[in-house]
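Take a look at this single chain in structure tokens; it is the form predicted alone.
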Amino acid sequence: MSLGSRFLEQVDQSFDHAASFTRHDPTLLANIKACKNLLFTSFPIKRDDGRIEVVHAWRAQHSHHKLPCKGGIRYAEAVDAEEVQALAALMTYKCALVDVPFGGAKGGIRLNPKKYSAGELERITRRYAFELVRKNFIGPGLDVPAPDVGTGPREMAWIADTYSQLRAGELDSLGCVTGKPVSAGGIRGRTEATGRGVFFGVREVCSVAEDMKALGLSTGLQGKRVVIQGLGNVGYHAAKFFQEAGAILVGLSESEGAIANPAGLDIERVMEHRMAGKRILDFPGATNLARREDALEVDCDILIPAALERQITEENAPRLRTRIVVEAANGPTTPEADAILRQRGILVVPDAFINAGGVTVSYFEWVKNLGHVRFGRMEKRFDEGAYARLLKAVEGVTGRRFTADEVERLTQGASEEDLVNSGLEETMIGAYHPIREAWKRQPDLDMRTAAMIVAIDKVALSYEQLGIFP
């Protein structure tokens, strides 16, 4: 059985377990669980040395209960049909949890992007976009991709440009994809959105005194010992925000190895060290771990797997020394490991909730593209003027004169990034409490099952309101 097949089985098991706690019609539940559309395509591309290579690619649309569908495109050697279906299903549940009006989707191309030049990747990406357009698997109201493992703003810009050429004159064409560069219709704050969302979500989890007491922890993030596996876009930004909040990074892991220091690791210095030497190993003051996977077993309060699927398994789960596992990656914990962690009293904050920051800000970008106006453009100056008049009134009443620096700080209007971050914070806080309520309603329930129950209820409500099972 392939990794993708096991991953899909894992997602379906989580769904079935959660569904058993609901009272929805079995036919409706089967409809919610099933993937609606799956596209496989292959096409030849010419390598820089003249060789012809056949590329294999997929796009899965898991749910049409809301349109468009939404989900990233990954470039990885392990991509297959089952993996994209599993990830598309997670996107459906993730969007439902944070009340983003999308159905779930996911795409992937089977390749290692490090083995291809920029020119080759552009040809592959544009041809993949052409195939999606040709099969009606992309469009602002149909299916809106985004970055994922192995892709980023550059690839999204290529997709948007290809779509715009093939759909000449379509007013909302930029809304066909999110995660674009700001100069190409993207939105400020998207790059760090998933990592920032992880931070907001964990901060809210750690704010509940009752739950922290049960784990033997104090409330808040100050002084919490954190280990992060994976220093890509998500892991790096999560590390940055946790460190700024007073948490202590005691372990870090990347593809080349892992390091640990109980006294703490400065994320910016570690990244500078890695930039200079192409690896995090041999960082001054830190201990090199024998294997990169050993970072998962470093003594900490919060463990954040932010790499790939199936990293916490039946084999290493008994050796974890943490109180909270935060699934910043998709599906990093196997069902067997999940059961062990639950038995050991370790709280698992599930991926469907905690890494939803990316799709939340993608939604903001999509809305911006459809509205054709930058957030904050119309109200920023007005707000600044109103704040300035308020300060003058305070000065008139009190006789105090504010300094120029104080005036600038106190009258600053919200920028696009300010509004995006505020919306993301509100979304993550608002999404957590229904999950917690479902979790606490039944004593034997774990947070993953509770999150899935909330997601199923929301998707089921959408279908019931439609009156049909499309």
Ligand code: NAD
Second form
Amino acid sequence: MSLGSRFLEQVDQSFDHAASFTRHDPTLLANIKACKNLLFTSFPIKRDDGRIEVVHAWRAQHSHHKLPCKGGIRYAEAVDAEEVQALAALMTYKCALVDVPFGGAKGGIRLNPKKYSAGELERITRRYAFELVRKNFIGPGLDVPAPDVGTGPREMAWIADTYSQLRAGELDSLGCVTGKPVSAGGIRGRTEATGRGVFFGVREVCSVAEDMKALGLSTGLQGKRVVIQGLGNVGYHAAKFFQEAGAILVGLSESEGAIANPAGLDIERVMEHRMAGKRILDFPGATNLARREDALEVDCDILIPAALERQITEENAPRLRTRIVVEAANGPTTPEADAILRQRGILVVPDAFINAGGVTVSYFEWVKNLGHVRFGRMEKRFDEGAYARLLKAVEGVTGRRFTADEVERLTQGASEEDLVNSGLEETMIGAYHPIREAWKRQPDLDMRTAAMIVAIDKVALSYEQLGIFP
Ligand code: NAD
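Output block for the form predicted together with the named molecule, input the form predicted alone:
After this comes the whole thing, all chains and molecules, with the earlier chain placed first.
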């Protein structure tokens, strides 16, 4: 059985378990669970040395209850039909949890991007985009990809450009993909959105005194010991925001190895060290761990897997020394490990909720593309004028004069980035409380099941509103 098949089984099992707590019609539940469309395509590309290679690629659309569907594109050697279906299903539940009005999708190309030149990757990406256009698997109202493992703004710009060339004159063409560079129709704050969302979500989880007490922890992030696996887009930004909030990074791992220091690791210095020496190991003051997986077993309060799926297994789950596992990656915990963690009283904050910051800000980017105007452009100056008049009035009434610094700070209107970050914060906080309520409603329920119940209820409601199911 491939890793992808196991991952799909894992997502489906988690759906079935949560569905058993709901009263929805079994046919409706079966319909929600099933993947709606699956595209497989293969095409030849020419390598720089003249060799021809056949590339295998997929796109799964798990749900159409809201359109467009949305989900990243992954470049990795393990990609297969089952993996993209599992990830697409997670996208459906994720979008529902954060009230992003999209169905779930995911795409992938089976390759290790490190083995290809930029020119080769561009040819592959453009050809993949071309296949998606040809098969109606992309478009601002159909299916809107985004970055995932092994892809970033560069690949999204190639996709947007290919789509726009093929659909010349389509007014909303830039909304065919999100995660683009800002200069190519992207939005400020998208790059760091998933890591920032992880931070907002965990901060909210850790703010509830009753739940922290049950775990033997104090409230807040200040002084919490954090371990992060994977320092890519999600892991690096999460590390940065946790550190800024006063958490202590006691363990970090990357593909080449892991390091630990109970006194804390400075994320920027670790990244500089890795850039210079191409490895995280031998960071001054830190201990090199024997295997990269050992980072998961470092003594901490919060463990954040932010690399790939199926990292916490029945083999290592009994040895974890954390109180909270935060699933920044998609599907990092196997069902067997999940059961062990539950039994050990370790709180698992599920992927479908905690890593939804990326899709939330992608939604903002899509709205910006359809609106053809940058957020904040209309009101920033107007607000600044209004705040300045207000300060003048306060000065008149109180006789106190504000300093130039105070005036600058108090009269600042919101930029696009301010609005994006504020919308993200609102979304993550707003999404957590219904999940917590569902979690607390039934004794012995875990947070993953609670989140899935909330997601199922929302998707079920959409299908019911379509009038297809009773
Ligand atoms: P990325 O490619 O930027 O980063 C992944 C990092 O993990 C890389 O630096 C890689 O070297 C490292 N890594 C791989 N195997 C490892 C291992 N065994 N141990 C330690 N490190 C390892 O990818 P990303 O975008 O940060 O995505 C990471 C996870 O988050 C994935 O599961 C992805 O599906 C999920 N996710 C990403 C986003 C997003 O916006 N990028 C949104 C939601 C969920």
